[in-house]
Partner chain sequence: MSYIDLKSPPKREDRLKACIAHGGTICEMAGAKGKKSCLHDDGERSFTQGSICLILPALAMLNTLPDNVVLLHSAIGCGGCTHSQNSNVRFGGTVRWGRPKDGIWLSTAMDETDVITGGEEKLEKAIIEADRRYRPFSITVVAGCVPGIIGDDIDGVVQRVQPQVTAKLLPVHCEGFKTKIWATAYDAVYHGIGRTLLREGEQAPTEDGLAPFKGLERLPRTVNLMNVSSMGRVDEVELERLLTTLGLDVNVFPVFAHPENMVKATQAALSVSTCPTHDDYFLGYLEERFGVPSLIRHMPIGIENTGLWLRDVAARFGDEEKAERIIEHEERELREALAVFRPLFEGKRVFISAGEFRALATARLLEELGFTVTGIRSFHHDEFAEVEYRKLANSSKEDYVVDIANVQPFEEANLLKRLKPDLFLGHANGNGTAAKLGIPTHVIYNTGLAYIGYRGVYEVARRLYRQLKNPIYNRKLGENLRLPYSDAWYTADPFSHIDQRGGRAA
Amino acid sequence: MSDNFIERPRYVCALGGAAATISALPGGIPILHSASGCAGNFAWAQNGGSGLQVGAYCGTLSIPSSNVQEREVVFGGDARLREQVESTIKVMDGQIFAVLSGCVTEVIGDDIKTVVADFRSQDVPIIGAETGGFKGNSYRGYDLALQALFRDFVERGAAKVKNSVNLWGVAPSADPFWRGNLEGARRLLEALGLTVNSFFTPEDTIENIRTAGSASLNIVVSHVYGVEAARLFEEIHGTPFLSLSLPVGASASEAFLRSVGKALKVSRQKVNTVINREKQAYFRFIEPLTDCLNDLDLQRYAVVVGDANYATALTKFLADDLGWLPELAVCTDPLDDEEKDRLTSQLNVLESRYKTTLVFETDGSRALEHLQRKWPAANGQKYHNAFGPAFVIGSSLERELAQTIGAPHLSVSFPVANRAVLDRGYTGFRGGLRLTEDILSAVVAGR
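For the sequence shown above, give one chain's structure in the form predicted on its own.
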């Protein structure tokens, strides 16, 4: 990131991330307490970059908002917020309402907690989160929204239910494939015989979310997103958590199942049975491809550019499942040192033992610069060890990088503006098949 401007942002503000999170809950209705235009600003920026997923009931451009003006800035906006909450509850059909504050209302010191508490005392299912944009990016907003949900909505003191788990770590909209990825991870867990509450899929209900405190384990499929919320959940509800990589493909899914099985003391025989069954089906689909993969020379060097979940998960998949050579992984999130260490450790132990280079660079346009440190440009040399044949997997913003090095390209990490995404996901064994299809289709698309 430049000292003077943000180059090609790959997220929006915390308010945008929180609004997308609440909108994705069953019956979830965000109520913005912010200046006019906030929802419009992040609607197209965030959801338009999330595989054309623009619009939902009380989401994006139709989010209820207090739309504070000069009068509220001078005299305070609490009264205007109360008016907006009352009208929203009266008009909109919701199961949970969430007041989300923006930059302006936080700077002037509006007290959303008192307003929310007053409505909760009237048995309104409402929570509140302070999500001023200066508190971080959309991933931070996702975490703050989850924290408010766990603190103020999930019932306390619930008895633990064996083999019941909560699942999160995939931020709605910030991950364009969030629906499919959550469903893929959920199916893996259900194959072990677990009862899964994943909050955002069509199988989830508001009542299951209300009783989420009964889970015996929380599973966060991220080493960054939702981890602080998991710590708060453990503090309030006494449920421990596992932080695991996004399980993209066969190798990662097997490791995911073994880690969860060990934590919940699922019998090794049952875990092996599930893995063997899934792998048998997986390789029956992969087997017809192997001749083409070898004879048509479809192996590639690769560059991966993505957020904290995808930078490592996609690199692992390319090296461990597809047998490619991911030379460079670029994580574009602003992370602290502890978070960087967590991600670095993930790529130090690739199953294939392939050594890749992981860099943390918030300015994605510098990916080429990092690549050329390992693979210098030809500079007119006739004989040159070129980086090719190559492939770039990242966001829509990496199209330029791909064109520069003459490589095919697939958009997976936010923003994805050149694909339409509905329920497609890359987690699980079948997710690995989908990703293989999409990558190889991009390689042969010009034939």
The other form holds:
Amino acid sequence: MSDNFIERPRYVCALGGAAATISALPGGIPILHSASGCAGNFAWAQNGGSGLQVGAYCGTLSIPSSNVQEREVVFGGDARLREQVESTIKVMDGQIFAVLSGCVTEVIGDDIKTVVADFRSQDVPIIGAETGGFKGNSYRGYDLALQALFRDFVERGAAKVKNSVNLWGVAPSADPFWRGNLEGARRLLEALGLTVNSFFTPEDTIENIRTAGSASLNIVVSHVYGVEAARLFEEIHGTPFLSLSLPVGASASEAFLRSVGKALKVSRQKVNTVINREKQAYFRFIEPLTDCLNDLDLQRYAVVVGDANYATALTKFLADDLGWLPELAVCTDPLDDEEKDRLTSQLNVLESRYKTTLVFETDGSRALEHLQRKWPAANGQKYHNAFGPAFVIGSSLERELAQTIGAPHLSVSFPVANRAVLDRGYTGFRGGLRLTEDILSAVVAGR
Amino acid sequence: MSYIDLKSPPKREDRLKACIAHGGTICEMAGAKGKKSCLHDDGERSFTQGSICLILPALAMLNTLPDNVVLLHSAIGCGGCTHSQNSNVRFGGTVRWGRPKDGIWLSTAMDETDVITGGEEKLEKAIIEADRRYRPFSITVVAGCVPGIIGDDIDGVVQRVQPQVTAKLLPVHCEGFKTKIWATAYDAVYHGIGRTLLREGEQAPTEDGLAPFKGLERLPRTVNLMNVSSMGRVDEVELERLLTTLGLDVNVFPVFAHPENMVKATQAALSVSTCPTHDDYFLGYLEERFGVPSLIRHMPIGIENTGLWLRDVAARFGDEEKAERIIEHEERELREALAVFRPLFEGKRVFISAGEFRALATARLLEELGFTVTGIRSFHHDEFAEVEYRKLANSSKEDYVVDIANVQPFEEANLLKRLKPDLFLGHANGNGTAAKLGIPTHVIYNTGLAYIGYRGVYEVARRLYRQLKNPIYNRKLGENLRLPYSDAWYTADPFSHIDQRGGRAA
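Rather than the form predicted on its own that you just supplied, could I have the structure of the form predicted in complex with the partner chain?
Time for the whole complex; same chain goes first.
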């Protein structure tokens, strides 16, 4: 890991993450207070990294943006922002507007808070967040946008409703499978009889978001993304939160259901009933795979490269559901020590007792060095316990690693340039079946 | 002192008086004689949508350079566009060298601390580390908004670090807030190439014009074919085919050219541009310092324009007759091949949106295929395009709208609702508005597809034929989706947010 640069960053900036988040809300209209190129940069990043999904109702180059120039740098951009918001609410048809500042306007010290407050006092449904790109990456922007939503839009003082929960922790477009992943987690919760507000799926409405303060529990399916926002939510609206792993596959889904059931005091019997039903269905689908899985010797060593959600969730899935050997997990996010500890503890004790190595490395191409440290290349000896047969699961940038070690590969974590992703997701029991299909399809592609 | 002697090239609104905000018509644009560049002082919009900045086209070029590392000095998100451009790098590598290879791009990922303390030290270390880790021939140091606004001196850093590293360091200025004309990107990249890779070879003027790079011979039958990433390999091959038929050798420059071999551009007998929006800055430099004359008019898109382009090149080598024979043969073959498509195209109304020259040349191509142009949106306007507007004004029976806009899909949505064209051609990430209105669409630029020369005309026709044979996908989008604009907006004047008085009050 370099202190001086990040190789091929697998995300955009806080502004980009926030813009994608607002765009993903029902009727969400971001208003960038930034230089003119930011929106286009995000559009092209999505075009190349989000599984062929670009934009939304108001995304890509439709996103209103103040397009500040040198003049605003010299004289300040508040007046331009005011003009832009004024015209935006006339031209655009939105249910929620969000002013998001970029690098330039934040460095020059524009006061977006006052502008936003003035429009809110005129009953415009508008929020604001300081999301200068230098504040962090897409995931940070996701968290900041959620914080603004919880602070300025979700109504305060709502009475808590039993068995009503909010769900987040998957960042729109930064996770190419965000829609399917949210839906998969949502279905698990609904199976427990809960009412779920997941903000970003077609089933969510702006009204439910406005009254999200009535939830009795917030469930964050991440140990990093949206955790700050959950703390703020608890502080403002008094709803506690659970930060859980992204429930990819059967074992993780079972653990997820038990954690949520326990927190909400759902009867053990009810939880067991749901889990048993789901598992029965799951194993009926798995059953006919048994012969080929054995006959073709489909067990693999694996390298996992992914963001903070995927690096651990995929590793757990491979080790505990597929019974594979994920020797190395590489998390490509820049994280602080506490966040790293949280992720490390997830892989310390796997159900399979498999011992894996988790490294934090923002430069993806160094995954090979980390692997070779653990598994040295052959040295001409007759018998060599090689790293193989192997599989690489990561982003499309791991194709070079896969080629180098002669392994098949699947893109899951951003960027996913070589797959089309619509409603596919890997969460839940069904998600585990999808992921098994996709991984094994890559292994047998030449069959 | 010429521009190349400055640290960074001037922005195009200054150098070419280019503009981005104007609502006009084809006849008006064609009648702009006597006025330099924009018809008016550039306008300002009171409502604007996001667009791109010069960092995107700059990276589209730089990422293709073999043996080069792109080092972005900016916040972490700048350069995210590379994830899309990387597919061009991979595909371009495959068709040129038989295997795909990802580009290498790095970001200094400036954070809050860097904003306060300055990022020069970090950049310095990043250059040294990148040089040691990747051992590239060159490192292009690309500055985004943040260093521009906090005052990092990237040229100073490059000068300080150059003696410590093996790679050639090319500073490229892409501070997005400094220009609204993103075509300034081409100047920025060419400026870096000129100042770093070709500088030492500059010769003192001699009586018979300037010499090529020191120690190199003039190549009397070699032409530089300029490509800043607006053409894929398939288009290069088409132009190489035509130029080779004239008996010329072709040096494609600068995309996918190894930086070490770029000096070859100074040996050519002629530089040929395919688009004045791209190359005028660098061609001026090659001419001024190395005596390489240049051609920069007509874009070889469409039948007539390809002929005009080829004739111009041939005339420089005294090959006019040969060119006429080639053109006659090519046109006859092509027109026969197109006959099958024309009945479906005849009289269908088309709206075109792209970079100015591309939009105008493609409009002529579509007319040649039988379409009627009903509107054009050009991303910016400068004087080079006036001749093209005149060609279109001459060929059109009726006047039609021209929107000068750096994308701004809200104006386009309003116009399309009124004009209801049968077909829309737009830039990458620029077809969504028309598609969601149910209009058949096709991308006007994609480096995997053929557009240029006679082959390009045929392939565009083939693709449009496909689109129009079954446009139901967009029709269903139109029936089931809505654009994010208020009902009131569609009844407003599409240009009502343009203030033409020459800039908003500060």
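Positions refer to the first chain, counted from 1. In this text the structure is predicted, and so the values were computed from the model without any measurement. Note that the rigid core is defined as the largest set of C-alphas that superpose within 1.5 Å between two forms.
Aligning the rigid core leaves the CA of Gly380 displaced by 3.6 Å between the two forms.
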